[in-house]
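Single chain ahead, written as structure tokens, the form predicted on its own.
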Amino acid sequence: MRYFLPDSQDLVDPSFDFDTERRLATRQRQRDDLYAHEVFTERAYDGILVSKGIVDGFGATTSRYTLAQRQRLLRTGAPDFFRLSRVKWGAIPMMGDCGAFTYVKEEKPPYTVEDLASFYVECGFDYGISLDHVILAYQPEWDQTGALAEMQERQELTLSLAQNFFDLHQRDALPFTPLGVAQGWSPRSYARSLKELQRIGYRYVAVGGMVPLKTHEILATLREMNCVRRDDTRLHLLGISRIETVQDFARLGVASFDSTAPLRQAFKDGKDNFYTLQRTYTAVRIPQVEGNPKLQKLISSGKLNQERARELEKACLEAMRRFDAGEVKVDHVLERLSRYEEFYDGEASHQDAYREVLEVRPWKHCPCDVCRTLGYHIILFRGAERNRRRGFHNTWVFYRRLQRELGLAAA
């Protein structure tokens, strides 16, 4: 089973100095910053998924690409844009999709089948997912009572677009492998979509709209789909990363999936920020006085004193440095962290979680390139350069957990 990392232009600046927190003035983001596949010497994912909605932006979802980046992606193609020729792991296939979540509130997709196919060809993707319209309603009882007209229309539209996409692909002999998209509101309705997509000719089918579903609902849907799935049809799960059930997924025909969860948990989750092969840990929060919007707002409103905030922040950073060097004990660090946390958020307390992670020091035992290079900075919840690198680390660990669950050794 292959894991595709969805692209959101997550890069790190190799010139960033973690002691002074400054970067080279001559740094140019696209030229100098590094993708995860340029940071790790060992494989951290099997492929990259790029969404047209992320590249172009739509509605409230702003593009993650500058105009110059969009033009260069289309001009040079994705393999050159992502500098894949430098990667030592071996091949990294590229998969494209329309980014249906960016226009989920619209009545119809804002693109045509021709728009999407042209995007895939210009980017040089290896796989292209057909145009779809997400159904965000899991209601198995609708199989008896009848689904809402809007949901039925979305399913019919998705299947109709899949037919057009497949016909265009065949007629013009487009140079990528096409995937149809199955949408539904119940196991039975998803199975119907799969059956129709196979009739059209698809042998690789992406399953969409499952992100909000619970694991038992996903498995129930895959079991129903498996009843109509041809032996030579493979499935791709869009946005799903339930690693505890990957063997069940594999038995039900899932050949690949994509998810940003390991990367995003590094800085979006309230507690599970740092992955190990056995468990997760909470990262140590030391907000930047000059760069944290919430802290800056409290200072600007006069609720917090800026100089005092700087003193407490500096004391925490110094305590972490000395702790990692073996000069002070855990209690010394916790006392500094507690004083700062009480200052900027009197209602929060991470002391138990911090004691746990500081006593174990999991970054000391991690062999990934990020931990070996960054040291204790990886556990600090502080600014994009540290947080994103922790996301890279999580992705690397996640890939190894996946290989372990599948009984494979990570390359």
Contents of the next structure:
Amino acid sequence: MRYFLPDSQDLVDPSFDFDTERRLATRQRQRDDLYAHEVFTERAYDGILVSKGIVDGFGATTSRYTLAQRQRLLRTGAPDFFRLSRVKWGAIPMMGDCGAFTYVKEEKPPYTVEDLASFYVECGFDYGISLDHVILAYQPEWDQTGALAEMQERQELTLSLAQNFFDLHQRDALPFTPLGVAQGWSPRSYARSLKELQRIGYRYVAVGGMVPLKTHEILATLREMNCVRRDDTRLHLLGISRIETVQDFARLGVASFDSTAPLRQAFKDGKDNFYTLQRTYTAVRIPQVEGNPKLQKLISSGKLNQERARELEKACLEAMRRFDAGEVKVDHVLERLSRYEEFYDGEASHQDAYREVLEVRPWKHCPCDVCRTLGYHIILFRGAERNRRRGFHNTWVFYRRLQRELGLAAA
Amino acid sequence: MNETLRIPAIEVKQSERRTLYTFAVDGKLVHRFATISRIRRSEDGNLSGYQRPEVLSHIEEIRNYVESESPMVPNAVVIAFDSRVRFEPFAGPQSPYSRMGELVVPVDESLPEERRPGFIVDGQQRLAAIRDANVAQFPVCASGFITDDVREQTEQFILVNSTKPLPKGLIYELLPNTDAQLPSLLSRRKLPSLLLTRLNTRDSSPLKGMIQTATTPGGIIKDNSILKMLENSLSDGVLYRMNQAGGDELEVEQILGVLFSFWSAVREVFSKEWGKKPKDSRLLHGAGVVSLGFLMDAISERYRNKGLPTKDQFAKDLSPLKELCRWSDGYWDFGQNQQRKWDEIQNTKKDIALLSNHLVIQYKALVWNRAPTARGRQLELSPQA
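Could you please show the structure of the form predicted together with the partner chain, as a counterpart to the form predicted on its own just displayed?
So here's everything in the complex, that chain up top.
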């Protein structure tokens, strides 16, 4: 089963100095920065998924790309933009999709099938997912009572766009493998979509709208779909990473999936921030006085003292440095951390989780390229340069866990 | 620990009730006797203090500068003292309004910060940068006045902080003539500003005298449009590829060569709209200049393996687009029933993106993909049915 990492222009700046927190003045964004596939010497994902919605931006989702970057991506193609030829892992296929979540509230997708196909061609993708409209409702009882008209329309629209996309693909012999999209509100409605997509001619089908579903609901849907799935039809799960059930997924025809969860959890999750092959740990929060909007507001309104904030922040960083050098014990670090946390948050709520991770020091045992070069900075929840590197590390660990679950690698 | 600082100073009587002291003091010392009066409201709603918080990124820029080879900070910081500070004049020469002497400043670091005898009215970022900087000392010029009235401090704080900043355009025009270490935003603009100057002043430049700047007020192209076009190409286009030696003279000349060729080609192909003001034509308007810049990058990409395009090659590739361009009359056809009257194209992010995408997609369809090419991934899409 292949894992695609969705692109969100997640890069790290190699010129960033973790002790002084400065970077080279001449550094150019993206050009001098590194993608995860440029950081790791070993494979950390099988492919990259690029969404038109992320590249162009739509509505409240502003583009992750500058106009000049977008023009370059379209001009030179994704392999060049993502500098794939430098990667030593072997091929990294690129998959394109429309980014249906960016326009989920619209009545209709804001693009045409032609727009999307030309985006895929210009970018030079290997796989292209047809234009779809997400159904965000899982209501199996609708199979008896009838689904909301809006949901039925979304399914019909997605299927007819899939037909147009397939026709265009055939007519112009477009140079990528097309995927249809199955949308539904129940196992049966998903199965219906799959049947229809196979009739159109698709042999690779992306399953959408499953992000909010519980694992047993996903499995029930895949089982129902499996009843109509042709042996030569493969499935791609959009935005799903349930590592415990990958074997079941594989049996039910899932050939690939994509997920940003390992990357995002590094800095979005309340507690599962640092992955190991066995479990997850909480990262140690030392917010930057200037990078924390809540803290910043309290300071500029005069409710908190800025010098004090900075002192406490510095004391935490210093304590972590000395802890890593073996000069102070866990309790010393915890004491500093809790003083700062009480100051900016009103309470110190992470003490047990911090004690656990500081006693184990999981980063010391991780053989990934990031942990080996970054040391203890990787466990600090602080600023994009550290947080994103931890996200890279998680992606690398996730990929190894996946291989282990699939029985492909001895972990 | 109590001690007394004696700082040589000049007393200047500026008006009947206002006396100023000017002196030099090590920036690293200031925090020992002066503090910042932060703005806040007490429980009962009364306002106290006046200073905003420090801005770390700004401090960082100043700190880098202070740590650089030979920094100079010529403008004085302003400190308000309370009446615990006094001036002791020297015997000796004086003028009707000035005399030499010493400021006598008590230093007691056991006092809580807000009880220090000095308040920093102006220069908190500079002083914070010097405090943090990795230098042994850095004396700064300072102006001080003595008052126990916080209203007087607040008044001076407002006055020094409400000066009008220089127009950006003037700063950009001055940039190429400096060598100092500049704040990062300005240093990023230095090469674009230099290129702009030469585009605007060289006899051989097709844009000579056409770019509006502080010294060329009659120009019809906004300096910002040209800077944006240059920055786009320097970050992502043909100029990026040419700018690998860090902007030495040879490189600058080569870059100018490409710019001159391209804009000469634009002048030739769109001769009818060339030289018109933005209100009469969108060719040299922000949206036109920026989107043409993307065409320069696209054409250069197509010729990538054959070296840099000449003026004639640029013109040859631009010509097929002439038909569909509506710089000064009619309607642009952006497909899918999207039509826009020529003068409805605005200098906004959205319109610039719309026009740029349209021109580049049409260029690919009409020119790039027509030509036999080895680029396997660049297949042609049939026109929409």
